[in-house]
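One chain comes next, on its own, written as structure tokens: the form predicted on its own.
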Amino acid sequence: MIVIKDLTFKYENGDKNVLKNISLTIPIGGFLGIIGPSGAGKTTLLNTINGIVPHHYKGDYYGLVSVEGKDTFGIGLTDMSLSVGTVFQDIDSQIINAVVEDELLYGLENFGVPPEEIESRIQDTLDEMGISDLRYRNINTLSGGQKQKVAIASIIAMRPKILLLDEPTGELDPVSSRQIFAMLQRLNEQYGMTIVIVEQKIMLLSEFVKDLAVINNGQLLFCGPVRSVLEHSEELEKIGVNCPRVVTLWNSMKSAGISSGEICLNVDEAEQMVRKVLK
């Protein structure tokens, strides 16, 4: 479980409060995607839960991030690494090694996994991630997209017991980004693995996350399952998010008094609303 509790942050020789009184609690399982316009606080909420702020990132720090039942402020970055993995946002910051496979092999040797496991783990992270073709490709040969997907599939195969994801489809095209969440939601559901998501692309996310967290200028404005909070897309579009062209419909023929029911979250849903309608 990851416990938020009243977190305050200014990076050091900031002039403002990055976080504002943030209080939120991931249950263990969960599968949360964060929203927000840019410069919302999003990236630094992450490197909360993974010790990055305030260990790497100082500044003052107020309130309390619990992880696994331990206090992130008193554990040392490579304590936290053992049980959360992190794909950045910056993805050639994150790449150390040369060739894809040695990429894989690099995390599951210094974590001590059996030795009768890595092979296994390599190529089925690989088959899943849908980059097997690239396993001795040299790094520096590849697309933006194809580096994104190795180093995802770097910390997947570590297996963590919650996975940390910046923006982990921005440089992948529509299809490819659907397969890295439906990968995600697979891990989610057969190994419990907790998950929190940044990510720009709403649809995916109220596609596969379980619950959604909305900040804007460091404060938390809505948190809870994806139907309830896009229930406030007037809100939402004022500061920015775009919300799925669905639910904004639903939401325009519900202030119209011609829905009711829950909230659209994809196009198959919203046929079924308007053909309702229409009858």
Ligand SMILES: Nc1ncnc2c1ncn2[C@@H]1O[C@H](COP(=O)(O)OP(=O)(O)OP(=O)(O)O)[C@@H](O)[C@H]1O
Second form
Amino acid sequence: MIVIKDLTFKYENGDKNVLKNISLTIPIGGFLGIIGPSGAGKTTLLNTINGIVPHHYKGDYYGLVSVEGKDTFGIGLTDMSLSVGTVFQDIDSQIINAVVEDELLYGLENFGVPPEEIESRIQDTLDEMGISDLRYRNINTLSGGQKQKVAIASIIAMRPKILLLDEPTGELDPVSSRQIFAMLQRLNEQYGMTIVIVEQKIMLLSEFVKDLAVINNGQLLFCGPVRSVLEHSEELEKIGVNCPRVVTLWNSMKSAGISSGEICLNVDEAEQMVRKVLK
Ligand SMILES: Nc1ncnc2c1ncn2[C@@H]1O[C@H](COP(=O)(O)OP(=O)(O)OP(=O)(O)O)[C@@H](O)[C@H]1O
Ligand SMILES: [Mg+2]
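Switch from the form predicted on its own, shown above, to the form predicted together with this ligand and output its structure.
All chains and molecules follow, beginning with the one already shown.
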């Protein structure tokens, strides 16, 4: 479980609090999406869970972040990385090896995965990501999307209990983005991996994650099950978060008193709702 309580943070070279009194609990096996406009504090919040804030990025830190019962303030980054894997927003800062296979191997060896398990971990992960053909390629020669898949693969191969991803599909086309989300859902359902993902693609997020958190200007505006958060689409649009059209349609129909029941998340649900209204 991840517990964030009354968390306030200011970077040491910053002039304002970039996280303001945030409280949030993510259960074991949770699958949380974090959304919010640029500069809202999403990356900073994610980095308080892996301990990078305040151990690497220092500053004024108030409140508590506890991961599996351990206060991240009190334990070092190496200990944290045993249970928390992070796919960073800046992939180039994450990749350290020249060849794809070595990038996966590096993490597995450092995490003490038994040698007899390493080969199957590498092959399974590459298969799962659909990049087996890239195994012996030089990473410098890969496209942005391919690199992104390698970065994700190298973290997933370690099967962390908690997986953090910061805009992992930014370089990916719609088909690959959907594949990544489907894979994350499998990891969440099959292994009970706790997943926290910052993502701009709200339509995809709302289809796959269980809960959504909305951050604006360092504050937690909403947090809860996807449908209940998206009922606030008007407020979300105001802070610059574009909601799926079916969501805004449902909300405006509800305001006009012509829809009821659960909010629609996709075109099929919207179609059913419109048919019901027309009856
Ligand atoms: N290392 C740093 N030192 C000082 N200020 C920082 C640092 N990193 C981020 N900030 C500031 O903290 C605030 C939150 O930044 P953060 O990167 O967490 O936002 P974000 O929501 O992830 O934005 P984006 O969507 O653009 O990735 C911003 O005002 C940013 O300028
Ligand atoms: Mg960010």
